[in-house]
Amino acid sequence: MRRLLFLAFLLIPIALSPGLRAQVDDDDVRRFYFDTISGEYQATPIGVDDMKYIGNRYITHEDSVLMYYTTRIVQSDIDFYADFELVPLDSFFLKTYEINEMSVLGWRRLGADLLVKLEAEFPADKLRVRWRLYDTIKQQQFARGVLERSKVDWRILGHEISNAVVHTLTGEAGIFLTKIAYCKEVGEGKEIFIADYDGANEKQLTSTESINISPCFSPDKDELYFTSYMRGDPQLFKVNINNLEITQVAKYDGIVAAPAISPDGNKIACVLSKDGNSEIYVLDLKGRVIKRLTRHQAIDTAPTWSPDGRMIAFSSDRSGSPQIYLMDSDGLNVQRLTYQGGYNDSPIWSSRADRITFVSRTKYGRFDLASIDTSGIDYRIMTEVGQNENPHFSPDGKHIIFSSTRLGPRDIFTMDITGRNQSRLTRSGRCSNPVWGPARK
């Protein structure tokens, strides 16, 4: 069973520095994967040793604490990542065998197949970390790197180390510097918030004292599109993440809702009711209609783009109850995808293009997250407690963020795409509509 690491926040008043360097040996890249059809998957056990100081001068207690918390960031990231499982250091093991410092062989005996070793130096006001990857079976180092940042950026540095480890082992970009956005009730309204992927560094983006919902990241810009009631009927707005400037994007009679930015960042699929019924349209980034995609007396809503931008999944009650449908991005070739479950809504397309996750009302009357192959086979329920809604995939397609009432108030949770390792991100309650931002290049 994985252990959740609860991280305290350390404030260190040192000036920001963007300095960063790294080097990695790429001669031993390993790849891990999910079998998403059968759901079978074996996590790779990895140990992360406590960071050691390798400099030749006296360091302060503050520096020692900094090493401790940076290590905890790396351990938490590795434990979170879907392909890995953190092997905790066993104090009973150390005491029994009278071990002062763990060796590679010692980690092997604890069950780790791989080991991350961290070594610290403190040049000027910076923290420099040398990371090394070991194969505990072969007892050999096979990758290494160096990363450096201002001490105040210890969290960023920890996430950068984790990203480097993930890239070395999988060949894929890590997600540990990504952002999440969500809605939170503030007073009588709902405001948009943003945070690190693990829920840290929460920041309020809107203060409109209105209802703001359905945030959506722009792929290439530091902007969030969202639907807001701040000027009456729900219309489309965007907020700049850096300066918090809010701009209205589209205004039409009726509603403008459920925005979804295309993978190329040039178009917005959304729901308009300007012609008397909720239909799906495609707009340009200035809010002008490019094309109307659906024409049906039923309610069509919740569009989501396929990763290549060639198809759109959406929800419609044209069969009598909400179900998931697919269509080409020009509105042609509409086909029904889901037949199990009497109420299916809020689809989101996996970045791997093989599955769609959505909200499904089960026979118990509970809203759960379900998943289905894009061919219409392998319908699976992924949650079993509380009311679960608003799914969205991580950029690597291996994790899902969602809202749930399983612990009482509605908060934001994450899980692997298999439904395993479900964990809580927010603890304030009244949170909903989470969305995962793109990986930074």
Second form
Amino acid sequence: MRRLLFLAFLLIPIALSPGLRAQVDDDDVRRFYFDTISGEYQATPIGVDDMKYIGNRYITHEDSVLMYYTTRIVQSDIDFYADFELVPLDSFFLKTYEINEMSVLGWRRLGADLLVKLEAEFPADKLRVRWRLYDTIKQQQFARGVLERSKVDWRILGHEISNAVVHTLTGEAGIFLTKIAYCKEVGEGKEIFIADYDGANEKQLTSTESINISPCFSPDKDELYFTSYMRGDPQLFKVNINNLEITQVAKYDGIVAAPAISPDGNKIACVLSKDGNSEIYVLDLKGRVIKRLTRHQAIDTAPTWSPDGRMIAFSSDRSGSPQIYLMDSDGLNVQRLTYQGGYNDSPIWSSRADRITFVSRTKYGRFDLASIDTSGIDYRIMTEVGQNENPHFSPDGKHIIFSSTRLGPRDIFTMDITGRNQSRLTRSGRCSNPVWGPARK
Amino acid sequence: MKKMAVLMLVAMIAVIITGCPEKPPPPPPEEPVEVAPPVEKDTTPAPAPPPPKPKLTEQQLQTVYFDFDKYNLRPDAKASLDANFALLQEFPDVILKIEGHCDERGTIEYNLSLGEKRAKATVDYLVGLGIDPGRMSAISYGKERPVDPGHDEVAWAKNRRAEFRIISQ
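Take the protein just shown as the form predicted alone and give its structure as the form predicted in complex with its partner chain.
Every component of the complex follows; first up is the chain already shown.
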């Protein structure tokens, strides 16, 4: 993040020099600091101090380790969050001043506007953490809370602390207890996996030894819909996240692909080719056709619902190359949204704003992630290395998960909607097709 | 002369003697005749297997290649399909599955639909030539099953294809 800031400063003089104007025009879509909601945007620097033990008995080594790792969870959550930037604890600073604890003023000197302090107790084999939020400018505590969990759930406890901090500072629900799902190559097939938002607690959901693609979370049930070749042709199935039970949802001639569950959880927009060509349909949860939405001899695919469920964006090559289109959720009022480049596909509607993020073929034939206002203006490219695919929003609409080949084999990455903070989530090199699960109570 | 007369007499007697029991035997010759047809029936199915013996293999059927983001058949693809058509006429019992594939570029969902278009374009061309549509089905693997894992045009060109799989014959 520091590096991005530095790069941004480097770019300012370039933008001002008239000789490089043309180049800048070409590149002005790649501004580092744009926020699709409020325009110019700067992350708030926050310090998270190491957890302190405040009990009066000696603690075990295990408890000490537990405190360390729980702190690390809170720190990485805060660092991940789009609105924040983690200020690292500077051990050099500590040595220079011959201190072993940073005061609120010390954090201010390190650049933190806000500070999170954590205090631990271990009542009856549990981990109880008091968190305190300080304004380092006023040097005042302005919020606090207590959270407690059994020691084995230290990871959940860490995420709960982060959620509380985010809620206090932004008024919004944190996303640190949400799940992600993705496909991973296993043997000859591709299986569906689920994990915490930070990649921890990975769990294999399917073991069909076939190709399984396009996972899609149900917004209100512990189920994932997906397209599978487990019985030959690609058809629609769902898997229960808790008991791993797989049920076939729909069976039609040809393919049943690209499922997208409506925001109310009652309908499935998906692609059927039973009429001889890929068309978008709306099915009920039992796989029965409610309505056919598109009628065109070209490919129509990748439907995504608007947050209010009234519209659907999709991609179609009816113009000769894949482009993004919008229509009402009954299939009426189809309008073309994208005109940039020769390949725009895989749209996903932001849960937060009237924006759509998608895959766009840019310079040198690279596939990048781009976003555009639903009015068709303000096209911005958000990645600039590797082949990037399958964008999907976090439930709060502030983060994007996607797959990329930037480091060689395909892996899963995350970034803020601004394109900042791009980081690698999986390291196996066999992961693709990520989706972000809904917010849970 | 006398000897000759005796010999002839003996011969005639012999003919008469052997001729007399000749009448009952007709059945025996009939029996082998009756047995023979089944034997012939047995032998006709036996020679019948040899013709199917030269079975059609998937290697004999040419794979069809496509341009990026296209599903129309190029002239070379049509030539391949004409060759495949001749083979399919030669082996009328062959049931096929035609798999449409794409290169790694572009998205999973779009490529799934594109692969299906390629498989269907292939099926349609063969149906146009006169192959019974009931003998072929189309399936798309999108970009999930590349033959060449490379990331350059050479690999991509190999992966944009419609492949023939023999289901039964």
